[in-house]
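Take a look at this single chain in structure tokens; it is the form predicted alone.
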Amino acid sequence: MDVELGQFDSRGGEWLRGEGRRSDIVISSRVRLARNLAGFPFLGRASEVQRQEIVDRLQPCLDHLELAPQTFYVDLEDTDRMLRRFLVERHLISRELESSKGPRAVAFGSDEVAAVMVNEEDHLRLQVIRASLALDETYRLASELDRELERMVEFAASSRFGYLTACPTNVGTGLRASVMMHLPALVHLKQIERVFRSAQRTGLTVRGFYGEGTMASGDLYQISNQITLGKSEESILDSLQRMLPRILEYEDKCRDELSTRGRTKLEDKCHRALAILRAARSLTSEEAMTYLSAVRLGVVMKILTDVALPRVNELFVLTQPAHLQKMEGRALEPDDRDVRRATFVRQTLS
């Protein structure tokens, strides 16, 4: 069904709820599956007519899925750029799908746990995001969604290579698993490069808040697998889950060092960040993310006791440009967005 997205303006998805295993560091776990329909060319070779046929073939299937108590469907070709950016900021569609042309769509559940993109790089990108460190449960839900769709359509696959995808690195399982982690202590003590090097040695990659091609913001990083060809789903998940305890241990040690060697400075940083957010009349996006990172660290380290972790998590998303403009109901110039952002943050954290 089509959707009016007003109900999403002032709240985050389920994956931002700040509960679960290692939620002090791990924001969310995500599994994404790339699939293509048998009988259609990859999108790089598909005509406009074929792209529309793919959308038309998949829409009734997506309407049939039970992604949550309510399933929403958005025809992205007929939406304005602000709405598409809004969906990017909520991690419901990729930047590539937002900026591409022609027939394309997304279906997602009202809790924003599951989303299915149509005509991104592949015909289908199935995505499940859960709060905290929950890769096994996230993969189970993604697999159930995958099987349900495969009962309705035939996927392009090879007995030798597995699922066939537009990018060779996705051939096989088509699986990308990732976790979003808040690593402020590693950044502060200039140890984050250790994470990058360790990840690369084990076939993993580190990306920014919005995934591939984005810079880290708010000390938030996504760690994911790079290659699926020749690997089973279990081995991909296992390699990621073997690496995560090391990263968690690095961050824990750095937090302990910050606390024991400079507790007063750490407390000052966290309280100062909260004071600025509660008083500022203008905040750039970068400033907001930086101060929110310090506040989040203060909350999980019990330095700040009057701020709720889920609300801080939500503010990482709700203070993004498209969200502010959607709340305002109109396009805003950058300076006006900074004023609106500061007002919203003050009201939220007061």
Second form
Protein chains: 2
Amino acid sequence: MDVELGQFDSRGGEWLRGEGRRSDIVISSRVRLARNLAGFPFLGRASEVQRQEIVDRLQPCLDHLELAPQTFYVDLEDTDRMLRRFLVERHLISRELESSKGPRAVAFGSDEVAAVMVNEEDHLRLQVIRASLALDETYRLASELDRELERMVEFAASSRFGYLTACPTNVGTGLRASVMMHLPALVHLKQIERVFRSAQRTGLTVRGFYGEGTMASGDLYQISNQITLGKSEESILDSLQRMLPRILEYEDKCRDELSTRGRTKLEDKCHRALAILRAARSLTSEEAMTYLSAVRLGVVMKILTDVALPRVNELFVLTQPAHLQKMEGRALEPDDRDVRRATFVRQTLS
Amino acid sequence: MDVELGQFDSRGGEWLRGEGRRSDIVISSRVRLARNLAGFPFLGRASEVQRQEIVDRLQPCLDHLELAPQTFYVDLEDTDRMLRRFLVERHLISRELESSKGPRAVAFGSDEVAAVMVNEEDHLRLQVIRASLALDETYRLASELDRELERMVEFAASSRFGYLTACPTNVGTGLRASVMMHLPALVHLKQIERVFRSAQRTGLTVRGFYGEGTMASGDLYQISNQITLGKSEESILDSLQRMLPRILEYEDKCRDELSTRGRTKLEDKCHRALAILRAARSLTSEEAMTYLSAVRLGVVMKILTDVALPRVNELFVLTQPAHLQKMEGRALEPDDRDVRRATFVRQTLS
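What I would like now is the form predicted in complex with another copy of the chain, since the data block earlier showed the form predicted alone; can you produce it?
The next block holds the full complex; its first chain is the one shown before.
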């Protein structure tokens, strides 16, 4: 089933709803599985015709997958750039899949919990993303979908290495597990670099809100496993889950410190941020992220009582450029986007 | 009659009311006359006893002056520092008179239009300050009070030089006329230095909100005559009044430019400033002046419609440190002052 912009939930994917375990810090948990079809070369060596064959082979399978509550399928070769960018902002496709060429596609459930990218780096990348700290449930759903797909197609695998993937870092389980965390207190108290170093020592990677190479705007960080080869799914999830309580505890400690030693400064920062978001007539993307971060902290610390957490989470996505242009129904120059962004944020938070 | 802190108008002097000619730009017009008593040495050469004699000689005269609607008299030698600072912030005494020692005093009307400092640089300095562009009326009232005083005491004067004063720059008329202007557009478009240079070339001086050597915070500038010797009162007022329309026109032009070419940025700046003033939990004096300036511009340009101009004018004075401490009834550390300032501004502008 094809998708129109108007069919998307105007509040963003379900993973932004801000409910669940440690939702004061953890925005979402995400699992992705990299798979390739047996009998087809990896994409780096596949011809245009073979790429199209992969898409054609997978499309009916994805239709059968019955992603909840309704499956959308987007032929990305046929799509205009604004919808592709919109899908990136939505975390439904990667920036790589957006900007690459040739036959490629994505299927996703209308609740945006599960998505399958076709012809990204691998033939197939399955992603499940859920609100709050919920890695086990997230992995469980990804596994189910993986097994369903495996009943329909044969995946390239080796008895020695496990699943075969285009890049050796994904060989084995093809599993990447990550959590998106909001760490404003660690940033404010300049402790975030220590967290990064400590995460890296345990084989984890830290990236920004929009993945590899993106700035961590809004104090949002994705923490994920680095290595998949030679490890079981359980041990990958386990190494991430062992690290998370330490980061949570550290952020908690920093929030406590801000709340006691610098209470007034903290309240001042949160109240000003909300006031600016409610008053600005022009707002850059970076400003929006910065002030939303302070507002989010204010909401979870009960300093700001008249804003709902889901509204703040959603704005991190809904204020992105392609989203604003979608709302406006046309391409906008950066200055006009800033005005549109300010208007939208003002209306949402008033 | 002696004065208690509680007797002051909680909205500040009448000159802050923001009504009258060109009150969109001109906060107030001020005239001061420097006079010395015949038969007494200038203060630089006067003994402690002589200084006391001057105070004693002038006090009954000041009581007779009947400043409207009620005359207050403050013996500054007897006063605690907080009241003296409060009077400086009120523009009723100079910083010099505040920090000097020995017998000295001030008398002023409870509407704070007229004030007479005793033993500042000269034995007597009479000041009249009125809202908006009103130099002629202001000078007229100062002259009347000057004549009334001259009926009671003899002023030191020479037929050749006119009134004699401690500093040669005041000899002759002893007149300094000034206007306090709000020039945010000239500052924003980086044209203010040109105005200064141009004013200086015509024998005028530009100073900040609190006189000589103070920073021009809040985009507020006092423009006054430099030279009094060899000029009549009329020609002094005339040279200032010739310059003022040019500054007003230039600020008007810059406001027009901001309003057309950068309308959104201007609206954004004004709305954010008001939002911050209404939300902050801690506010430095400098921040208050900066945001009040943007709000004042927004009010006179009808961008901000739910704030009254007098409230903004008054806050420039009422948010000063001694005023905050007066409200609190005790000395406050800078951090506590910032919190008190934020609370007061929030309440006033809500």
